[in-house]
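Let's start with one chain on its own, the form predicted alone, as structure tokens.
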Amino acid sequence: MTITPITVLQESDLRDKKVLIRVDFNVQVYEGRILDDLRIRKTLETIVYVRGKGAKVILVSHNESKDGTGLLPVCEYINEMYKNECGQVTFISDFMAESTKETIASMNSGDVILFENLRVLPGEKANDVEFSKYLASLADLYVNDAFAVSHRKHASVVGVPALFPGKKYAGIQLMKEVDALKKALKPSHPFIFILGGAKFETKLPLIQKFSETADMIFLGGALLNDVLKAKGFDVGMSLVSAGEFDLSGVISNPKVLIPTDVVVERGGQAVIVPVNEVLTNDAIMDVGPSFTSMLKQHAESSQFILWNGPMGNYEKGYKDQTIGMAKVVFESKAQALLGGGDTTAAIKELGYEEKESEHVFISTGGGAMLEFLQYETLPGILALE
């Protein structure tokens, strides 16, 4: 059943509050830059809200880019690009010292500090009580606006939140993906579900529960692989999933549209072939051009359109059909919810992040979407009833 949290706008008396929100500003940085801040710029408004009623501000974050820099080329950004929002971002380094206790106490009605990665220490991803009841006595009261990892039972996403009885909310972020999401479970027909990327055993129950509620299911990326080796194809050196799986009922179901021809990677060379022409030595890396064309046959009928995961490997530069169906899916009329790291890099390829609107949703989570779809919840959720 799904739960709905009271929001930050709920609460009356924000003025000189310290509000501890958990944000997700785990975005990528290369050298120091930031190449996109959709979750940074989703959870402005939260921000810009609490600070307007007086409150002061403490963002606590994890990031995992690859070059290691933690969160402060993220504080630099916010205070270069985003100063009229958050003024000017204090950022604290170590969460234990001394001095952090002081910082916070001399904050002023406004006032905004970013912490450092919260995974630098263990007892975050250990959910750890000690280290939760540290955050939390900083602060007055509690927002989580971290949708896209409010599926981990961490610290500051479920221990946090327990220490806040009567004080404890969802941003405007997060609700705006709940509310999103709660549309996907019950959608307007023609109703197309694309699913694509990797990971057969965490997104074969979506296609199974999607089966009874979705008229067309469109399946691409790696997932394609273990459904053309299950109804008999060569896929030759593609990827396919380690475990084993009982794919009957989704090659025996109508609904499960796959295309009729795939990018494979041929001695170096990128080759169109028909699905039941690929050889011993290839490796699927992309649905063909077909499939494209196929959806934008059906998404100008369709309602609702609910999309997660690449449909080719995204990584090794193949990513024309996921650009090519992002496209269609934007210049469609149907309302349409959109999600997980490699589709969402390609609506920004294409230019389309400014063009979200009543009728297209871009949400910051991947995993966290797909455990919403399942399971109509997640822990960071229903942390906070």
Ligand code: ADP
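Numbering follows the first chain given and starts at 1. We call the rigid core whatever largest set of C-alpha positions still superposes within 1.5 Å between the two forms. What you are looking at is a predicted structure, and each value in this text was computed from that prediction instead of being measured. What changes on going to the form predicted in complex with this ligand:
- If you fit the rigid core between these two forms, you'll see the Cα of E11 move by 2 angstroms or more.
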The other form holds:
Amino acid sequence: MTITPITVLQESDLRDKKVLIRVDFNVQVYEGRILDDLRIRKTLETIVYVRGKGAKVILVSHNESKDGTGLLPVCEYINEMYKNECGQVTFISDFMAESTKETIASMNSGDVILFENLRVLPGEKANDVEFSKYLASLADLYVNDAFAVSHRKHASVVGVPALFPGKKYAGIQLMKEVDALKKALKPSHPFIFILGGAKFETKLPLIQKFSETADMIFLGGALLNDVLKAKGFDVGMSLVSAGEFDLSGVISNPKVLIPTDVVVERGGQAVIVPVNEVLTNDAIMDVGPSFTSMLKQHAESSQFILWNGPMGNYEKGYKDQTIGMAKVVFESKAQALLGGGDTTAAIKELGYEEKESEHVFISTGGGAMLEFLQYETLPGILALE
Ligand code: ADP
Ligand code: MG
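Structure of the form predicted in complex with this ligand (previous: the form predicted alone):
Everything in the complex follows now, all chains and molecules, and the chain you saw is the first one.
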């Protein structure tokens, strides 16, 4: 089974059609400001495409920004920044109101409206049938361009497309994500897998899976602390994963590479020490520079690099090796795929979009990227088949 890209539809198919597009505008909003609009920017291409063919566009999304302002600031931001692409976007806060139907009925070709955060109503997360039916009743066609939420079995991701047989399409960004991630399922060799971040329980299956295909696994981030602990080293006050795991398979795996030195926080200072010299009051905050050098040495001859998870606690400023390793990846000739909300946030200062090229792809998805790599599809993609 395959999914159909929206780009198969031409003007005669789209003119005056109402197109419901599930986008992922779950961007961080802080004090009313958009901190990182990567996900918005990456959806513009689809919006421009369907508007350009004369459709009427209904954008739906969730937003879980910590300041709880919902999507109004996002709408205002789009109207300020992306008027050329989206026109004047109308915001609808009560999308269940009777007047919403009237607003939609009076839309002209090329108009765009954005609904408030779908998750304000329980039907979205519960994948409620009546809620899906309501959303579906508003449009003629359905498009999913929200890769980063496609691992969720929510109404707008799986329930609504089920109600559009023969009329559901993949957005341009979703297609790009799927195509790029498929390459990671059949990578060229030598293939380096870089895994960092936290929560071993969520990442252990990936180590097992990529042990089969990757030639080397560079393991950093807080995951490293668990490995060092399992090897019998003192990790002091470092963050370790909760619960019990059997890491013997990771430790004995000759493909798994760990740093020989780490950056610890000691008395408020960053100190580089060998992994066997971490003191009881130290906390490991980053991999050491020798790990970046090791990556550089291997990246030069590698064909494919896949990366999820920062190497250190970047929020607290321990991002030197993550940035250093990202530069190594960008400068290599390998085909590279990077993803994860924290991973992209950690390297934001590199201006990652300029780094994107023929050989580098940056995924908008964190959880979605990992699940795709593990299961080779996602609920939201299956729903389009
Ligand atoms: P992503 O969102 O890119 O998938 P994760 O969510 O798995 O990445 O992990 C990111 C988190 O891991 C960040 O909050 C980061 O601070 C944390 N982290 C990485 N290395 C360390 C470390 N040595 N100590 C504490 N936290 C760490
Ligand atoms: Mg994360």
